[in-house]
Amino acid sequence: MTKTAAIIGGGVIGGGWAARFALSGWNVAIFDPDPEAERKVSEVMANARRSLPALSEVALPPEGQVKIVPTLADAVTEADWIQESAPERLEIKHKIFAEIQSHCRKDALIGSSTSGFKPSELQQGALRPGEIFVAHPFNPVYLLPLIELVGDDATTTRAQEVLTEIGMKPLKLRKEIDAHVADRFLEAVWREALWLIKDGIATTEEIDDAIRFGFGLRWGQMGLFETYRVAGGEAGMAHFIEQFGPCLQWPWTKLMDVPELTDDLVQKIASQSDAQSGAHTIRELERIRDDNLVSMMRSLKGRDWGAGALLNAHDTRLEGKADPDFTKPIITVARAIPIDWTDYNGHMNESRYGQLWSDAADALMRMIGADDAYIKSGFSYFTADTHTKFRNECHAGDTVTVVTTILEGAGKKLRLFHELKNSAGDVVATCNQFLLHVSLETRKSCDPAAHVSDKLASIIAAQAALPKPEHS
């Protein structure tokens, strides 16, 4: 039986909740008096449909029905989960909860997206206080999994089970506290950032760069304490605190109300860190950290954003612009195999061989003048056919090269033969690749521009004295 979620407030957060539930197979009813609510929610849904399924290697459940309803009662009467995402004004939330509880089922879960109010504040004057709890998400709700849960233990345990089923990471707080956990961190960073700007020390962009090129990447895959555990080296977390704890008393920040680092507190942190990460040695944690960072930054390279854009620019510098000596075999790729190219068998996944052939063809295209500017002018080469033969294995960290031979380059046809070689010079795999020159406007084949065909002919002539590869 399909479950139903009621979303009260269809703004950025409410729309994100609606998308998360709907794409998890729930029907969703949304109440929002804003006349633009339907448009706003539909736009959030479009973004979610584009991005959330990309996180999974399997199909998501059939999408639930999403509808805007005219009254709050219409939304909540049959709902299994009710999520309030109204403005952060306590009197508004009290009014909404009163109306919700006058119409909803007694077993319905009633969560609030509040980023600051405690459950006890939300429950004031409520008909059934224990039903109301904090379920604080992070934008975009349909992608970021963390939900902070605060409230009655039995209620939040039920909520925890539901959120886990729809792919989220519920964090159940032991005690209620203003702004919960995550927003207290964010508030501290935000306040310090405002001081840095006010005092003329850094701009908004410089502050963002400090996060996205530095500790933000570390936090994104290990959090705070595990990151510092690694920083403490083989001596562990207690050593890190002993080494860096005194700086908390130095006037580095505007936030000077810090707890005293008593022996009890140091031991508490160290023992919790042992329980969290003690199964791994520091060297193992370093390798895990490094592999995670490589994977994250390589992903950003594909989007040419943040640290990824920096890496792309560095690659361009390393690659250089000088033409190779075309009287010698053409090396189109020279690189190391990254960790995210390997699979459960411990070697490079077959799809990454295709990546190497594609990269080799792109490199040759640039050599003959079919570069980015040429593509922007409306022409390119499209791969029409490939045949790969596997002869050995590649592993993470292996240094490899692709040697490319032009077998045919007349008119619109371009036939290439690639040999993937390891550092010992052994052939790991080969590929016969056939490409056609096309117009990007008509999407049909056509002859290349004169400067491209001339360059291609000159390379073929320079290569004529070289022996043909054995398996071409």
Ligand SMILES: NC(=O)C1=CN([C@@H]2O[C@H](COP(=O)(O)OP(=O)(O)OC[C@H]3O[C@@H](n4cnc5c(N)ncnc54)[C@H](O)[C@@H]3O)[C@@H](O)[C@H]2O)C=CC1
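Output the form predicted in complex with the named molecule next; the form predicted alone has already been displayed.
The next block holds one chain only.
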């Protein structure tokens, strides 16, 4: 049964949660008293639709329904997960939790997006305090996987399972603390940046350059400790601390001091920020950010590292293991086209068609039992010939499928016909691909193992009644 999320507060973060849940196949009900909420949420949804599916090499589940409802009770009554994302004011959040708990199911998970409040503060005066926990996300919630979870162990363990299912990276904190873990870092960096601007040392643009051309790039892949372990050289972490530990005693940092946010300082920051980024609207900046994040996370996927390894594991979960119904056309690829597959002509680059044919052949190989274990045993298929015909264009964000027909599959020969189709079912391109079964030891062609040729024969028989694809 389709699960339901209730989002209370549909601003920057609530909208991001709504998109994350809906694109993971959940129905979403949003309550927000702002008459502009519907427009704002639909803009976040549009951003999410063009970016989140591009992180995946497989199709996402069908999108859930998203609706704005007139009362908080309408949103929460049936919900499996309720996410409070109202302004960062404790009295507002208390009122909301009281209303949530008088209408919601007893087994509903009730998370708060709070950036700084501890669960014990959120729970003050609540009907069932232990049910309220912190689920702190990062903007944009539909792309960044981290969620800091703080609260009752059993409840946050249940929350952890749900978040993993929707492709996120829950991080359970051992103890509650103001501003959790990640925002403690962000606050330290923010405080130092304010000083640097106030003291006229650097502008907003120079500070951003200091981050994005240097340690910011490192942090996205290894974080703080692994990066510094490497920086310690062969002598390692202890040596690193010995060398740089004393800096904390030197005047490198103003960490304990907070600059006063005077009108002058706010004006200085705002005008520097306008000079730096004012040429773009916020929506344009969001799209630039999202495209960059998708490209960076896709690179990490190729390395199976960090956030990329998480995405690969999520793809495996989404793909499932069950055999398709072989009496129907075989779908070997179902996915969205990522932005980094497109080129200066504004459409998918020709090299990526080769990628899709290769992915389709790999999927077909797994279906006939020529899977990873079979390849490890010393046998595989090599492509000997491909003929691609381009018939239409394909753009970033398009959802496409590859339908693969087995034209020939006897002995060592395997001939496949792939049709790349867009979401309207139109053929974008076709490929006639000829493969030979090989021994990876001799590098010569040979007949496949009996279980592979038998499976191939049974699929060809199951497909016999289907019409032959056009132009094959």
